[in-house]
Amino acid sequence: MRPQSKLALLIVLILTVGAAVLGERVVSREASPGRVTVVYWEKWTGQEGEEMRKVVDAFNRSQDRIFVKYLSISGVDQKTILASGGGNPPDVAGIWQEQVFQFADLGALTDLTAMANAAGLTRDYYIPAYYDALSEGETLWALPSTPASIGLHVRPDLVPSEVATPETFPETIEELDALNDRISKQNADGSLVMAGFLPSNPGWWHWGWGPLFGADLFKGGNPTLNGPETVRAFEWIARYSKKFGPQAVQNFQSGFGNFASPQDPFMTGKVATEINGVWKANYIRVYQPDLKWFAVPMPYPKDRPDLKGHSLLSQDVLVIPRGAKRAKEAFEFIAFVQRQDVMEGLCSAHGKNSPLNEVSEAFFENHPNKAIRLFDQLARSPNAIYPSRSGFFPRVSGELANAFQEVNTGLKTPKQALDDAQARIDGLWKTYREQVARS
């Protein structure tokens, strides 16, 4: 055996033993006497974690057969895979949508299709894009806990009065660019004082720029990072870097506070517009409740009116790891979370839209986000965009984030950065298909 192979085998053995130990330590089933204990690992902490704990408590009170033991676990994704490999996973895990097919390709998930169908949790129960993002063919791997849609947030006090309403704000990328040129402010030395828009703020969805310009990141089933639409998107990104100067942008952003703080650049007026999720309103409400703002769909390229109303979607999801000892009971809890009253309560508390097809008027009327109807509409748009249903997507996303930084800092041209990313991906994709996806 080659030394490299021995090392790989040793790592696998260590991880497997570690997983078994982790499982024994954390998947403890001591709970209420006379009940079946379901162990639930979740990534959320703070207020989000507490709101889900309320849901768990409500489920435990609703019947006397099952007790869900709720644990907030850091690194829940890696620990769930390790525990599954060690044969002692939790019964339910809360992970991110982007990880679902990675887990599935690794054989770490339980197929939920039959249980979901029996419970009436079929595609027509959900906003289609949210369900489709978690299923492939006839197989359903996860169900939502809380979803989100992404829009452009606008400070009306920082834009001209003629575009200071959702009805009059620019609809196209070209109009947004012109507005940015008009309202951005720089000092005589070139330092940036206020930006109308910055693609790098907050910088969380670099995989989405190509699709927002019409790109298919898995064209023909293969990762395609340097297609013409993605190149065009990155050329647009480069325009902003060139306008202000890469160093000026970096210096400007280095002074931004955390998004979950009063020093958030949108709240302090350092940026007039910001692409962000439905949850943004929660932070505004906490840190600057008197702030005037509105939200609109992200503008589309003028020559692509077919992309109007597009939005990036994301979800937090619930899965049952392969080897879960209480899969049936675990799904009973997941089904409880899917109830309209439960789901609406959780999503409202998290400041998010509902993933369900039917939404009560009370949900809209009482939601803390005044623009919640827009975010609901964005999720239902035929142009809603979700991460590619491939276990290789996280690697594609990472390469696009790297290319973004290279372009935004002026290190490479858009074509060069994306061609280099494609070259790295091609070899890795072949290996992934042969050794992980087995396709």
The other form holds:
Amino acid sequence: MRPQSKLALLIVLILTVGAAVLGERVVSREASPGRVTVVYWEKWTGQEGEEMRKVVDAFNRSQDRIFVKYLSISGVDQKTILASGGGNPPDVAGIWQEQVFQFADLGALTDLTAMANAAGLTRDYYIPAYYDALSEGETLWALPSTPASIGLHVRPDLVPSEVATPETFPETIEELDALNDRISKQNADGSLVMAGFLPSNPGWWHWGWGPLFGADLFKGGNPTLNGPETVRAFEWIARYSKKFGPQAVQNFQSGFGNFASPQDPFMTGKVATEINGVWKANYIRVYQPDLKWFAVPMPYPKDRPDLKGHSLLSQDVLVIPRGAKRAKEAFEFIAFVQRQDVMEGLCSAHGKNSPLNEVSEAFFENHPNKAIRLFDQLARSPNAIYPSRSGFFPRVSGELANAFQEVNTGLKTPKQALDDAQARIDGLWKTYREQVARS
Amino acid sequence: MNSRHEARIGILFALPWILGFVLLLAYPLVFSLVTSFTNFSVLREPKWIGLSNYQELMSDGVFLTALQNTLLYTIGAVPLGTVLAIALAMLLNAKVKGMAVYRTLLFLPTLVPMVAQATLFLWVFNGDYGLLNAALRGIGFSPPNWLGDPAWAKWTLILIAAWGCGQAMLIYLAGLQDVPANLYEAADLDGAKLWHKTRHITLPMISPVILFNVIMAIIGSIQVFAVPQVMFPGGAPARSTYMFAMYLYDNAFLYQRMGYASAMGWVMFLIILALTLAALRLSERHVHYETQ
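With the form predicted alone done, generate the form predicted in complex with the partner chain in the same format.
Below is the whole assembly, all chains and molecules, this chain first.
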């Protein structure tokens, strides 16, 4: 062999051995000698991510057996599924509540029931709706990190003085409609200047309109998108686009800034009321700290007083992916997050309500959201609803969002849009059930 | 050095490419073809279901909508991009002072990352405050809502596609500079006007380049993903901008239907293949090679 070839071979060998040694160090899961390392992937970035990091640091300081390695990553849901498929999932993943049953149907989650029961984390420890949203029968798939409830936010300076308090604000949908008709402003050419209420703003919970009118989206266990209550809800939505004109609504809304900016339509006064989550106060505090606002439960249909106190619930949750190498230690960390003091600290820092049944007075008093008691009550309301406990829910939600757009843009009548959505979902539901049964 | 030794050295040099091709291209290709005949959700063993995924595609209304949107986008974006790129290349082929600066300026948009481009255009096409509508109102038009109106959203994407014509423009420019000057001189002697020279000299001489760029544009248009995904999440409004690749992505990563998504991928490949063959066939009478 020539000297040049020998030199080249030597370089290749050194690089190969170096990559193997350094590569092992780079991908090693062991972050702290002498302690079991739990790998935790979380979707939060920015301030929310930093607050969770503080919880992780507190856990790591609280004992000397387990070290949680915290990684804030984007696309945590997809990456967790793919990593699980590859046999190297994180030990804890922070995902969204509406994905829990999708993951469960795929067989991607570890059953937490036994560990949670042993740790005293049973249904009565939580606000029931939050616990129920994560369990099916006797099986618990996830536990909350931070929850939220949703209410109607109101600008008192943009509504008549006689309804400008939480106590006097309209309680029924019909009263809200009348208020909207009274205070909305349009130019002579039809262009909108200010809307009292817009169902399409912010446009995040189109699956929730049917339940607002009493619909069950999984009636008898089957996805039901065109039930009479949902049709009624979409007729109510169509009323708004008809009143203002679909084109006027689209033009008006295209000028809305991002919700996490000073151009947010509620903050700029383009809308007088807006359905939004408990977190809305965080953004108001940052971008318009002097803004006057209050929150009330979303109004209910006049002929359905039994639906009073309606709210949509959502949660960020912690799961242990199937195949996690440190499931027992991972659950110790999850249990730490569920401690009342830890949970209240995290929820307060995120500007959210607590998912726990017992809430300290200090939590309410020191919370940055002045309406936190209302959001806590909404979470406890018998009419608080959460995304359906079905892995098929994302498809249902997607079809309802599409039907909403078809109605809001005047492309279809509510009945047409929902019947079409139902026809599509029927085919998909059949395939989905076959797939789940097959797997 | 004997020939076997030379062959060994050659293979050694080609080995990185061979390994890359086998591991990163050939294996995934074969795997996705097999997967397209299965029910596969990543976490469970694939189950063989024969042609079921392909049969379901034929009756899937959302798939057909996405396919229709993509074909309409292709029909709009490819000719527009081609005409614009050729026109710009011809302008940049002129002998004027400071041409290097013009060429750089016109190529610059190609370097803007797709996501940044999409975000930028969200503002340009904003129905209320957008630059475009402000300009249209300024000259007395009543402009549409480009982003919110289902009838206009697809046109917005087609117009945006023209923004990325810089790459093709550069290739056309290279082609134009290869056109022999004596052809133009002869035409000048015959008293040919600009249009005649363009029609009878320029376009025939760069026709192989046009064919290449059109085929590349068809492939790119059928696969369009990043800009609509950022500008119109979920294909809003009312799935009017829901593209083939977006539905494929949603099936693979949102609904975990890897088998179905793989079948879509192969249907996409067949569509691209058919369109490419059609373009080659149509070009037979119109493309002129110097060797012919």
